[in-house]
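Take a look at this single chain in structure tokens; it is the form predicted on its own.
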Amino acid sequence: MQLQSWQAPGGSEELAIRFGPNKAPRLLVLPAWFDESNKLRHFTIQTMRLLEKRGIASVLPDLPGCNESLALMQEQDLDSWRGAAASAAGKLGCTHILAIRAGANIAPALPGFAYAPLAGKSALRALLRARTISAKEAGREEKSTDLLELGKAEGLELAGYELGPRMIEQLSGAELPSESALTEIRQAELGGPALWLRAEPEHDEAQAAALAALVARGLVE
């Protein structure tokens, strides 16, 4: 595993984790978002390790506003993340994509794979639902429709992330690309329940091995 830096279009210096030999094909791994990113982080890194054992290089960049990034999350939107993903693909020498869950919404026009892709509007709906449940448990009542309108006007804190109004606006209508170069990998193909549905972050080595095998097979077909 190696760390390397790259510059996002907005000017921020971002980090990326790289595995594998310094040769093509190199996968740009676009991670799951928000609360799902924490639940799938170990799974994502282990999949990259297993791909390395198969001679496949991969790189996982921080999106601006996430992880070690010094960019402000509330200043990000889907356009800035799409630009960052495209820039990372070019600057880090990537030839293929592995987009995980909502990461498929920002995938640049390269061939590759989308694991259990999730539309941006569905990701936002889940965040709003989680906030209303948390509020109810705390003795407050919040409605998703009211939160959505507030978020579009002022921004909103969801699952610990400070999302700006433009991000909320764009997510609220974000569909998965109707035309995509990515081959979908369904959760059922990994054999086991989805890790993002578990209450706490957990790992499943068998699922990581299954995903790595499907990606490796797809790259040589």
Given for the second form:
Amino acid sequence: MQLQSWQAPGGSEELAIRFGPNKAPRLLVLPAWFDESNKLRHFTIQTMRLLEKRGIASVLPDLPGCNESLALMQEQDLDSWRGAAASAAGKLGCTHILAIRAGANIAPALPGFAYAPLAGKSALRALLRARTISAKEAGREEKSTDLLELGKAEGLELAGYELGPRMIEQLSGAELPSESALTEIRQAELGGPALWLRAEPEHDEAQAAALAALVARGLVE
Amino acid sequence: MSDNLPAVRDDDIEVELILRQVLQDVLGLDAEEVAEFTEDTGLFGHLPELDSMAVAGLLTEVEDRLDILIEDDEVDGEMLETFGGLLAFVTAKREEG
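Please give the other form, namely the form predicted in complex with its partner chain, since only the form predicted on its own has been shown so far.
Then the entire complex follows, led off by the chain already shown.
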């Protein structure tokens, strides 16, 4: 494993974790978002380790505002993340994509794979729902529709993430592209329960191995 | 009319199976443990790991698998408190749909 740094279009210096031999094809791994990024982090890194054993190099960049990034989350939106993903692909020498869940929303136009892709609007819906449920538990009444309007005007804190108004606005309309260069890998192909659903983060080595095998096979074809 | 009854029961059984399956995935339990859930088994507020984010994920997954849409104002303490409450809600929702 190696750490690399690269500069996102917004000017921030971002880190990326790299595995594997220093030769093409190199896979750009676009991580899951928000709460799912924590639940799938171990799985994602482990998949990269297993790809390395198959001789496939991969890099996992921090999206601006996430992980070790010093950029402000509030200033990010889908455009800045798309720009960051495209620039990471270029600067880190990637030829293919492995997008995890909502990562598919910002994938640059390269061939590759989308694991259990999730539209940005669905990701936002789940975050809003979690917030209304926790408000209800605390005895407050919040409505998703009101929160959405507020979020588009002023930004909103969702699941511990300070999302800016442009991010909320863009997420609320974000559908997965109908035409994608990415081959979809469905959860059922990994042969286990979806790890992002798990209330407590957990790892499943067999699922990481299954994903690595599918990606490795797909790259050869 | 009576011809329709068995079909409705089949659907109810399917709804219950799917709900148990999703709970199994969310809670990381095995099938036997979830099979022991009764109507009175406590969920939200009773299982510490089932926080608001996990419940939101659970409802979204149930929506996807059962092809239903759950509105904000339908989500209340009673529906989330027990397995029986959630099952009754989801079954009714499915029959509406």
